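Just one chain is shown here, as structure tokens, and it is the form predicted on its own.
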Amino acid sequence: MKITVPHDVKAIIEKLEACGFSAYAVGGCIRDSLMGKQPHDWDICTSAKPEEILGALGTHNIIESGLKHGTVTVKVNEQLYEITTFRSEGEYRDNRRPESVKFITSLKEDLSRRDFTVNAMAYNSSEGLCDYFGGESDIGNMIIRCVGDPDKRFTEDALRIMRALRFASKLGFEIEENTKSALRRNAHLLKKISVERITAELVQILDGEFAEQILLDYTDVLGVFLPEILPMVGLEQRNPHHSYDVWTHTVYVIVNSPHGKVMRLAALLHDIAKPRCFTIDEKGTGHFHGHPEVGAKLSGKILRRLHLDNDTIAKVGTLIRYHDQRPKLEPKYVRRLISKTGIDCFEPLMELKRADAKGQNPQTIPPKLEYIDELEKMFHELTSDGNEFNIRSLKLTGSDLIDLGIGEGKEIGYYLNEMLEMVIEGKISNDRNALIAEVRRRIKDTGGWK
């Protein structure tokens, strides 16, 4: 098998190889290579020990952060490339990184200590491919499999756990019995695992093309830091519009959802609420009244303590506070949830809107999709002058209002505000002469605000 390494990593290896030591491209540039994929970064490892690679390569564009833990960092033509000496690893007590590292002479040992076959393979022109532990294979079968002992793995490193579902979720692949079983009896030293790991990989496993099975068969696992989803597994929703339990449901929206955090994120958590707001009536149909309000509200709580950011947690909030919402498709109801939702909300709430209708009921489907296209088309009519319907897109300003002789901070508010739902309510265009003339008229008829 001939792969195609890029001319400033040949050349790194041909200088090291040149001063008498080994050295590979090697891991996930190899596994996409093999799967005709371009790679994004190449890493390279080495016989030469990190001192020995500073004396083939000089010092030039050389990042020394690593050197304890056997790496060294190059910068080439803009382009950065990791060169890790081959080593073998002591013994890990956090579940996460080894307490010592020993620089060794064998690929094949270095190779050993990896995560997973598809990614324990090494490639040079002039030894080809080296693949000790079947990951080609494993790659043309499209499985997951830990190299050597899964349990030893996922007890080295827990965030092993989440990469094999990361990778699952991307590529397609099946994840191997016993890597699968092992996986599940580790899953609960993801909490020695820090947060911020955890979400970017959980991002990554939301975002994949594959995510559907990876979510409805490893629910468990994800439970251990989203104990929030475990209750929506099961949950019959008893109800005309669903057919799914809440959890199945909640996966055929992400699965259906945009591409990106925010979406995927506003997907998985739209109805996260929907256990704790779930009544039945008198005829046995299920309701789960208020479940956006309360939802939006503990999506913050959920997504501050997995570190997000606060722009993604308030954008997020947005879609599930409004995701239910079906207004009148008149003017005056369509504004108004624009001027909830914020202009930029607004397509992507249409977005979940439609996937959260194509994890419904079938046969409601197409109803639902038809007003949702509605309502947009009428939301890119309302704002084609770029009126947001908020008071910053208002035509009045404060100091419009100061002209006008009103000077109390509390009364300039009110007088904002009331012209902003005049003209959301279709009283009045949002025009800066019209709403001067508004506020005159009342000013005169009522002689204040109070």
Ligand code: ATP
Given for the second form:
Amino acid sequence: MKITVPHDVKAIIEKLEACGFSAYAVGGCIRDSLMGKQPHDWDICTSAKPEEILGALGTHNIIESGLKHGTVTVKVNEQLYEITTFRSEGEYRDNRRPESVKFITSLKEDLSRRDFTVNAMAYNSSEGLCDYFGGESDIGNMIIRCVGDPDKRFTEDALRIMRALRFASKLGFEIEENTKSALRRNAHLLKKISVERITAELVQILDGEFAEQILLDYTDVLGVFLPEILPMVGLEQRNPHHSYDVWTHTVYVIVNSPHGKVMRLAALLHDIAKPRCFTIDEKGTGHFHGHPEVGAKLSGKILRRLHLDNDTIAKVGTLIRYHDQRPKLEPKYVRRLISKTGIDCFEPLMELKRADAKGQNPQTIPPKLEYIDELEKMFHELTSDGNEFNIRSLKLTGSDLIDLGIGEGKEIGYYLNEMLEMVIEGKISNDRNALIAEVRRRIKDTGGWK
Ligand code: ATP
Ligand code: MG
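Could you present the same protein in the form predicted in complex with the named molecule, rather than the form predicted on its own shown above?
Whole complex next, starting from this chain.
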């Protein structure tokens, strides 16, 4: 496989070489190129020390922020390139970071500190591919293998455990046996890794094209920081709608969901409360009453612990809370659901419901999908004018009510809710004049709101 280095990367490498240093494209870009994929960024490694890199490239277009870590970031044609001096790492502390970093001149030694063989290759046009650890052959055989002793590499930096799962989930590679057993042996060290780093990797693992096998095979590893998923494993649902235990079902829902952080996290956690809501009736049928509401709350707790942003937490909570709602296909029931989810969450909710159906008893899937299609169609019809069936989208405002002589805050709230209720029920259209006339009629008929 030929590696095509972009013109600007080649120019950076040549400038460094012209000053007597060696320089290579390295890491993920070489892996992706060898796989015939377009790399999303190009990293460069060099024997030049940071100040020597600045000397060779000039100080313009340098982004200062990485300099203190010994990485020079340069901007060429709006693209950022990280240029890192060859380095060896000292003893590790906290199972994450080396105590010290030493600049060195050997490419091989620099590559030996990298995590996996597929990520430990370098290339430049004068020397070709530099592959000291069998990365090219591991790519051919689709294998993730640690460079060196896997136990040592995972204890040095336990985040590599998550990176191994991430690459396996994204690339569809198998984790090599020794790497796999060391990964499990050291999984407990994930407790020491900063939660932001764990979460960033988790989101990518869930999003991988090959997530299914990873989620099924490494549930115990994820359980180190997500213990709530462990009781889902093997929990048989004893219900004609379901053919799989709760965790297997969940994995199918994840991989049938659209890509993206919100959808995949919602799928992961949509049934998180099933183990604690499980009951069996006198006929031996399993039920999970209340699991969407309990699950929505529990998901908030889990996602806050994982330091997810508030917007994601709110959206995931809404999706989980309403994932099991099946309103009758009549406008008033559908309007009520829209009033709860809002317009923005409704289609994601339909996507979650489709994925959820696809993870259930295969015989029940087609009618469930047909129902969801109908529900979505009705949603589009009902919201074509932007009406969300909440107080905000009601064409009657507090100041309209004040103009009608209603002064008290509570009374204003009462009328707004009453009118919204009538709009949802289809007893009145969301039209300002009609709503004002209705309020007038009520004041006249009843003499007030109490
Ligand atoms: P991606 O395509 O996701 O960017 P990548 O392989 O480029 O994948 P980066 O996180 O950008 O991953 O890291 C760049 C390179 O740095 C890796 O290819 C690997 O050689 C090395 N590396 C990154 N993180 C680690 C780590 N925790 N331990 C050892 N080497 C690492
Ligand atoms: Mg990268």
